[in-house]
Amino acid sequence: MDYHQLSCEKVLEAALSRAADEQCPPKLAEALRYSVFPGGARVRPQLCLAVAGANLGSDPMLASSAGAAIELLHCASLVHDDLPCFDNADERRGKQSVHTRFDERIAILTGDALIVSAFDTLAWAGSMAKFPERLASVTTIVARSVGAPLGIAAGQAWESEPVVDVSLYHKSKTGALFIAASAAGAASAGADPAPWQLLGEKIGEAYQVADDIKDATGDRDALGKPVNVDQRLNRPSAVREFGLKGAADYLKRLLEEGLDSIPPCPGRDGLQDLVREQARRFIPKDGDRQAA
C-alpha cells in the first residue's frame, strides 16, 4: 500500500505543480495547496488503486491518476460544502476551513478550481498512460460520480429538497466517490467496471455511518471538524435512524457485505486483507468497540 500512497501523492504534488504555480494569482494558489495538503486519509484512493492493483492488466499511471482525481474532487466538494450557506463550518482536517482562512470567494474559486485540476490530471494521464484508450470510460465513471445526477453535486443539492430519500442521499453524497474509486480502479486495469460498484457503494455507506457515529459521540479529534452538525441542521443520520449500537451493527455488516461483493480477480485475497485493514482506521472507537 505504500508504494499506492506514495505514487498518489506524487500524482497530486504533480496536479498542484501545475495548478499553483507563480502565474496563479498568490491567495489562490495558496488556498489550492491548503485545500489538499495535509490530507486526511486518501481513503478513495488508496480503494481505487487497490482495486486496480488486484486485477491484471492495470495501468498504474492511469490507476494513479484517477486516484488522485477522486481525492481532488473530494477536496473541492469539501471547500463548497464548507461555505456559509451550506454547511457555515470553520473547521476541516483540524484547521480554518477555507473560507474561513481566506474569504469566500477565494473558496468557491478554489472548489472550481480543484474540479478542472481532477480532470486536468486524468488527461493528463491520459496522454502518458500504456492504455490511452481507457481515458474515456475512466474519465466517464469519474464525471458520473461527481456531477448530476447521481453525483456528490446532487446529493448536496438534495438538502434543497422538501422530500429527501435518505439512501439516495447517502448514496450520492458520500457513496458516489467511493463507488467511482472502485469502478474507476477496475476500468484503468482494463476490467468490467460494473462488477466492482458495489464494493464502492457499501464501502462508501459504511464510511458514512462511521462518520454519523463520530458526530453523534461527539469524537471532535477524530472528525477534525465541529461535532453535532447532523442534529443541529436536521440532516439524515444512521445514529439517528438506528440508534448507536444500531448504527455500529450496521457498518460491521456493510464491510462484510463489501468484501462479499468482491467479484473474482488475481488479487482477491489481498484486496479483502487491505479493505480489512484500512477499516480499522476509519472505524470510530466506540463504533470498533461496539461492532467488534
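Next up, the form predicted on its own. The previous block was the form predicted together with a further copy of the same chain.
Below: the lone chain, stripped of partners and molecules.
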C-alpha cells in the first residue's frame, strides 16, 4: 500500500455526510461543510499517513481515519480561534470566517460538532480496521491532542495567561496535532508511538514559527487571512520573542531537528524527503493561501 497516495478526503466526506445529514439544522449542516471543504494543505493527515507508510503499516483504513480525525480537530480549532473572543478574524483561507459567514452561535456549535465528529470517525473506523486492537492507542493519542494539559484547548488557554512560555504555548496550540499525527500514524501501523512524538513536536513548532513570521511580514490578500494579529492582540510569538532573523534561524533549526529525530524504520529516507518537501510549502513565501 502506497500511503503517499492515500487521501483522507473520502473519510472526511463520510464524516460530514453522517454529521450534516437531512436531520441536522440547515445552518449548522452548511457551516460544518463550509469549515472543512475546501480544505487547506491537509499537512497533518499527510504526516499521519506518511509515518504509517514509513512503518510499512497494513491498516490504511485506521491510518486514514486517524488522519481525518486530526484534520477535523484542526478545522474545529480554526473556527474557534477566529471567534471574536479570541482573534476576532473575519477571514480564513481567503473566505469569510465561520462566525462572519453565519453567526457566532453557529460558529461555536460548529467547532463543538467537529470535535465530536473526529471521535465518531475513529469509532466508525474501528468496525472496518484490519487491526481493531490498535484503535485504543490511536484514540488515546488523538484525545490527548485536543484537551489539557498539552492539547489545543490548553494552547488556546495560554493566550489568557499574563506570562507565557512561548515554546510550551506552541507545543500545545500547534504542535499537539502534529504530535498526534506522527504518533497516531505509528500506532496505526503497529509501531511504538513514543519515539515518533519528537518529530511531530519539532515539525509542529516549526509550522507555528513560520506562521508567526507570516503574521508579522505577510500580506493579507496573499495569505487569505488577517495579518499582524499577534501584535494587535499582544499575543506571544516567535518573532516578538526572538526578532525576525532569530525566528527564521529558529525555524531552520527546528526543521533539521525534526528530520534528525525520525526513528529508524523501513521508510526513513523517503519520509525525510517528504517532510522536506512539505516544509517548503509552509516556509514563509508570497502567495500561499493554503498554509493553515
